[in-house]
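Okay, so here's just one chain, in structure tokens, the form predicted on its own.
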Amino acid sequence: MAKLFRAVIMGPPGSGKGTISERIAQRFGLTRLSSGDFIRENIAANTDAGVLAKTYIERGLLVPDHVMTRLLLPRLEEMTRHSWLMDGFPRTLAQAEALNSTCDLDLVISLNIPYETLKERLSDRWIHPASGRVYNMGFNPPHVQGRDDISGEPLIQQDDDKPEALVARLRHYKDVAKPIIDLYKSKGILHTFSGTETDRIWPYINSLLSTKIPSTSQTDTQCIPMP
């Protein structure tokens, strides 16, 4: 029976793990699951972390730790016959201390990209609000100028993503993730990607998943529940 495969992929906001992940899980056969997701299900579904999440993100503040794992942490004991890739957790060393006592991790990607290159992408980056889905008006741009591709809905540029507030933000992810980083490092399962363009940093992640990921993935209990 195929061991199952279980990946983070971490990377400041503008680095394009949206964007690789989506590749990781075509070419690879991985479930792609999104933190950003599970949130708005939530929120969607009028859960009581749901609700408790609201609450912070309608203030402009991050959801708290205690609230992320216990959207988060459920879902991932449901994934016990799936290998999968993280996109968005753990954003903090609490939230990767739970993980790790959760689940075992085989790799973790973290993408190194420059600053100015953050900044320019997130300044032309738009979103829409409720699904989540992310257009660049450089090189991805909506089908109509302002208006998501399948609602029509308008889109929206998140005040983060103005330049006066690109510096505090950046600065704030590199601080955070630091100690997350060493932990992987320590475990000997870190492996970090540094370019200007997804394209010229995909074939490099693309070879080394190949000579991880098993051909064939059914059955694991790499998983445990939580108590």
Ligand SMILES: Nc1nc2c(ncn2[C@@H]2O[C@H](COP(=O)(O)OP(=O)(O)O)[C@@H](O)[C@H]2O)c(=O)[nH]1
Given for the second form:
Amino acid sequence: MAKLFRAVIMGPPGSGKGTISERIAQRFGLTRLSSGDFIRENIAANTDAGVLAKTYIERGLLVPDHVMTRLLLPRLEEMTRHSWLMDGFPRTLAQAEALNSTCDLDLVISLNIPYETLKERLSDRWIHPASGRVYNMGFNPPHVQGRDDISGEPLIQQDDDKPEALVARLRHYKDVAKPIIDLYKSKGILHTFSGTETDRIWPYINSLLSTKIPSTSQTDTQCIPMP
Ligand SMILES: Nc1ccn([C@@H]2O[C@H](COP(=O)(O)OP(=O)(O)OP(=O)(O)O)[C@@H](O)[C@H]2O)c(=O)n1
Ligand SMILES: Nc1nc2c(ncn2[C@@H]2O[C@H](COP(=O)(O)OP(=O)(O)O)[C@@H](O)[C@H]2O)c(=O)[nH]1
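Since we've got the form predicted on its own here, give me the form predicted together with the named molecule too.
All chains and molecules follow, beginning with the one already shown.
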């Protein structure tokens, strides 16, 4: 059986994690796992972890590590026979360590995008809150202005995406991401991509993954269930 491939994509808010992971999932047939989507699904389904997570998100806080790991690790254990790409997790060193003890990552993509670019993109980002689908009025506009392509429901702009919130979010990202990036660098699996346009970064990611994904197709690996 082909060896499985597990990757994580990291980057500050607006760096293109969602956009690029969609492309990777389509091009390479990996399952895209988004921690934001998991949280939204759990909130919609009223699970215990979802109810708990909602109390933090409503206050604009990050969901604590133990809640995030409780949400995500069982989902990863269901994925033992799939290749996947994770977006939005780990977001702290503790989450990275929990992931580490669950499975071996093959590769980490880190996006390094200038502040001005992030600010412009986020000021133009519109989302469909129920699904997490993301639009940008210049880059990937919806078919009908202000409406989600699939459901036709209204799109919103998140308060968090306003320029005044961005500085604090970015500072927070830099602080918490640094030890995670150092950890992945020390494991030799970190690949950093810098630039201002997704379409210019994409060919580099595409060619890196084209070399990594087929060359790993030898044996099977599994995520080990957490005790
Ligand atoms: N590991 C994670 C992932 C998500 N969240 C919470 O879930 C929300 C939605 O996550 P996501 O869809 O990843 O969106 P953003 O945080 O807005 O991420 P970005 O701007 O980077 O796309 C976050 O704001 C945060 O409150 C969290 O606490 N911890
Ligand atoms: N103008 C422009 N917008 C982009 C580009 N790449 C992504 N976007 C948009 O920028 C916003 C942030 O991208 P997203 O994938 O949500 O980033 P994430 O927060 O890291 O997941 C979204 O509205 C995207 O549609 C780009 O190259 N140029």
